[in-house]
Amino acid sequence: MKNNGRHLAIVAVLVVIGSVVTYYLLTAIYKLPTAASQQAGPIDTMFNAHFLAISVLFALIVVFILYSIVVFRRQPGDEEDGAHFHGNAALEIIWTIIPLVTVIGFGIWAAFVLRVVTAEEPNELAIKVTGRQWSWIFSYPDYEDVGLTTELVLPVDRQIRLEMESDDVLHSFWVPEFRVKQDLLPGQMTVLRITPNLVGEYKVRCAEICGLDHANMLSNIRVVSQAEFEQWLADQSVSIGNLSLVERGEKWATDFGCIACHSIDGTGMAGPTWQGIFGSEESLEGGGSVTVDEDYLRRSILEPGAQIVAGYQNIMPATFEQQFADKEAELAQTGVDVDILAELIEYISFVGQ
């Protein structure tokens, strides 16, 4: 082999330069979202280490190949074959052992980081998360007065223990700014720990395909100071008994996830908008039409598949009669009597005028 030492020396220099350039480009193009949780710290360090390793390996292979393409191309008129060698056992062992040690090292480090980012801290706040097609519902078991909410409000710098379960299909809880992610299963609780450390507004985005409106299964998250959090808790705890029927209906529309599919402002969603719906004449899937009155609303909530408005699919759960009964029984124990169905219809006919 002619000039092998000189070729290797040049390549070595180019690999060093290439690694630096690649790392610079990589970190310029590949940005992580703002880090807003304590768990993001060690995870981002790990990302950076990966980027460094990627840069060096990328430069190593690419420089060798580009150099060969340029320097070892066959010149016009040259009909000879290349240098004749079959391999080198020492080299093969080296490039088996070094990567082996490197990946095992990464693995051990990652196991430690995993322990850190899933570690339980004292004084954690438990929040129940329910995923359903296609909305998120939260509740605060430590604060019984706070009902179900569709917005997740978190105090800053306190560990949150999300106890998650799905009502129907798989979902996945992902807030990119928090870095960590966990699927929700039907019939089995999964847990995700997050310690938000940056006040701000974020979104939880369902990361596991869950059917028709998967893309829009988002909910707002607000990370607030401890004082604001307590104020919010107090605001939420207004007794249901003091609300008007329409106000109660609005609460049920949120709590039971109706507004995930039915807008009140005419926006097209998975289900018909409630704007202007009351008293209107709607044509039905499979022919015929119906006047939207109290009876029709009642039937559509309890038996969603019975009379579907033309252009929509039969995807609404038919489980609300039971859900309402459960909730009413639960409130009855605290001395509050409600008729969820009637109040919901009151609200729909109010916004649907």
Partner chain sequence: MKTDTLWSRLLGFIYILFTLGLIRGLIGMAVGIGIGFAFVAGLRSAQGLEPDPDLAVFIGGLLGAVLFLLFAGVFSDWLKLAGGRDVPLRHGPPEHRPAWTRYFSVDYNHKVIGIQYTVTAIIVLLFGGLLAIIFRLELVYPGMQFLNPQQYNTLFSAHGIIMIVSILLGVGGMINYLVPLMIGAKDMAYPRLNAFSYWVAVPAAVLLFIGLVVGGWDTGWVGYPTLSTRSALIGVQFFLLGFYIVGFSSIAGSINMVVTTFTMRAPGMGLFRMPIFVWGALAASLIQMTATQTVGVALLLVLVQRAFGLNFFSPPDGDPLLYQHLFWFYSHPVVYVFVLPGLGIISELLPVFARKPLFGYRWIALSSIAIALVGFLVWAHHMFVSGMDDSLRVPFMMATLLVAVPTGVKFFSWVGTIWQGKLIFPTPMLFVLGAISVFLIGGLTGPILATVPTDMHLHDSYWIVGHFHATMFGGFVFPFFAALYYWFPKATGRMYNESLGKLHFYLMTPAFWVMSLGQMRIGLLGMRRRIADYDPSLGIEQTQLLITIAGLIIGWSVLIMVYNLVASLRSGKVAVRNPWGSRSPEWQIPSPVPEMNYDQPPVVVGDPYDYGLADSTYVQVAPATPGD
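Previous: the form predicted in complex with the partner chain; requested now: the form predicted alone:
A lone chain is what you will see next.
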């Protein structure tokens, strides 16, 4: 009994040391990015608790195994059979009940954390998020003068309600520094609440494999002070009517996600580059060729599957005509008349010469 007590005391000390070392290694190897939202706090606490539980369980198993191998190994010349013993009912009950209670406890804790990170606060700012292959589009319905943007600008220390929807396939909105993420579904709005609390620049990425350029589905996020946010809103409110046709076309190319697939500098992307394309002769899938003029650009935008340039697939949405009409009607209510398709073609012609 005296020896048993000594062995258990040594093992207990080794388990504590092993747990500490393992916890340190886990938190060093799997270091979490900077926390930049209120929601990150309780989530990080859960992460650390998981690391601690993993460390203790790992140390319990490994220390007992290694200690037994070293201390109770068969000595040279010992040919006797080991002592026969039956199982220990009390030990089996303990190692069944403790993991069960631990798992149930983590489940209850997780439900509480989920309620905390999804709780609604007064005066939240609603922002609409549209995901499409392979870009993010944002709009601010509380501020009618702000158009569509490809950059998400957020005021610090204010809860944000992201109302999200996909134009095509499954996407997932994820900013590691905010910790929370949410899938975007075609035809169904999902909601994600975040309260950024650290001024800085971050990246939103898609955490759901969504096709060829999934890895490049990135957008900038800027968390700014309230004063900077109000200044940004004012800057965004510049009347579209004051822009030239090419400037408007550049805005539509950004707002409707065209630049997610078409470069203007010759870079290869999911769609043909616009550099030098206007007036060129392009081979088509299935044979034949076409001259890239205004008529071809118009047809390609409204009927993207009609004449596909060789070497590319048709991944463009076939809904641009309706999207353009909706936006034109919205702007008409503010006294601004635009022709989005014509202005977009003007821009493509300008950069494609």
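Numbering follows the first chain given and starts at 1. Between two forms, the rigid core is the largest collection of C-alphas that superpose within 1.5 Å. Bear in mind the structure is a predicted one, so any value in this text is a computation, not a measurement.
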With the core lined up, does the C-alpha of residue 150 move 2 Å or more between the two forms?
no
Once the core is aligned, please say if the CA of residue 304 is shifted by at least 2 angstroms between the two forms.
yes
